[in-house]
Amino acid sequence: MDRLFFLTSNSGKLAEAKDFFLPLGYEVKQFLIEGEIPEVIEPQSDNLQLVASSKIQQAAAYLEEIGEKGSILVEDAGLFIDELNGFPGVYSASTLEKIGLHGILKLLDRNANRGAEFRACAALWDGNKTTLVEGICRGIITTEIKGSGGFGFDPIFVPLDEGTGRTFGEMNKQEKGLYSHRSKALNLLKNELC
């Protein structure tokens, strides 16, 4: 089984990878040097490709320093909101700790255009080649957060695609899945591991 090295603190897409992978036949492990995510620098951008591309490039110096053999994933997404000119985007993760759903329903309290996007930036380092691609996953926001399952903003984004006003959050890992920005990068890098 070939190894798959994510870049990654969070969980959530860890295990997302892991299931998407493994019948690809790849072991996805997370990138970790003596036990520690190695350290990144993510350039100041709002350009997801821009700082997914600096984090593989950087990663892949790490793995030919400790001379390990694989491929490296790096994956950043973030939730793009009409009515917020795109925030939180590509400061989604840091936006999340510092006011939380509710401070995202607060920042839309009263506007009537809900329309959002996740996007997810993908990119594979196979030991020659980085590719890049993008998933887009169009939706609304809530008004009131809906369910516990998934992570991050999950909880009150209804994908249009699905249909029944359900949020990630209400649905599980697989149904997820279906519709999710991760899941249309990913598919789309599926062709250059196969």
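Rigid core (definition): largest C-alpha set, two forms, superposition within 1.5 Å. Everything numeric in this text was worked out from a predicted model, so none of it was measured. Positions refer to the first chain, counted from 1. What changes on going to the form predicted in complex with inosine 5'-triphosphate (ITT):
Here S94 does not count as shifted, since its C-alpha moves by less than 2 Å between the two forms after the core is aligned.
Core-superposed comparison between the two forms: the Cα of N111 travels 2 Å or more.
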The other form holds:
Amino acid sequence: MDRLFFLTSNSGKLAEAKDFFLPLGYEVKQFLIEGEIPEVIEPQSDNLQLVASSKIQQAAAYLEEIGEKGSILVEDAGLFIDELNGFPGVYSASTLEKIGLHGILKLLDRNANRGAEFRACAALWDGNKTTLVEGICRGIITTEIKGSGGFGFDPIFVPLDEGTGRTFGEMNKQEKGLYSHRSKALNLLKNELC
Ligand code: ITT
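Can you swap the form predicted on its own for the form predicted in complex with inosine 5'-triphosphate (ITT)?
The next block holds the full complex; its first chain is the one shown before.
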């Protein structure tokens, strides 16, 4: 089975990528060097693609340095809320850490436009070249936390296309995978690998 090294510190993202690539014959492994996630500098940018490109370049350089061969995956995601002009966007991780899901819900009053989208920008280094893709999932932000599945913002996000009004937090990984920004991005990358 071919291996794909995923540079991420997020176990939820890692689990979803593993599930996605396994049926395609790829074993996704967290990219570690001597048991540690290699340090990469995240450029301060409001552009997910720029962040992902910079991280994949740094990861490819690490792989070359240790004399390993393999493909590397990097993926940067964020929740962009319409009423907040795209906030938290590229600041999603730090915002979630600081104010939590309740804090995000408090930023939207009852009459606010609750439209939002998840964006995932994935970059794949195949040993020669980098491919960059983006997946978007439109949805709405709930008024309360619903469900204990998934990770991150999943319990406050209802994907529009699903149709039952459930949050990602109320779905299992397979159900989320039918609609998510991550699956959309990884589907685009799939053609590069297979
Ligand atoms: P790495 O950069 O190390 O991969 P991270 O946790 O910083 O991990 P991101 O920058 O991609 O990951 O994600 C920004 C935030 O958005 C972070 O808090 C994630 O938990 C959250 N997030 C990303 N994808 C999500 C998803 O599919 N569902 C819910 N929340 C998500």
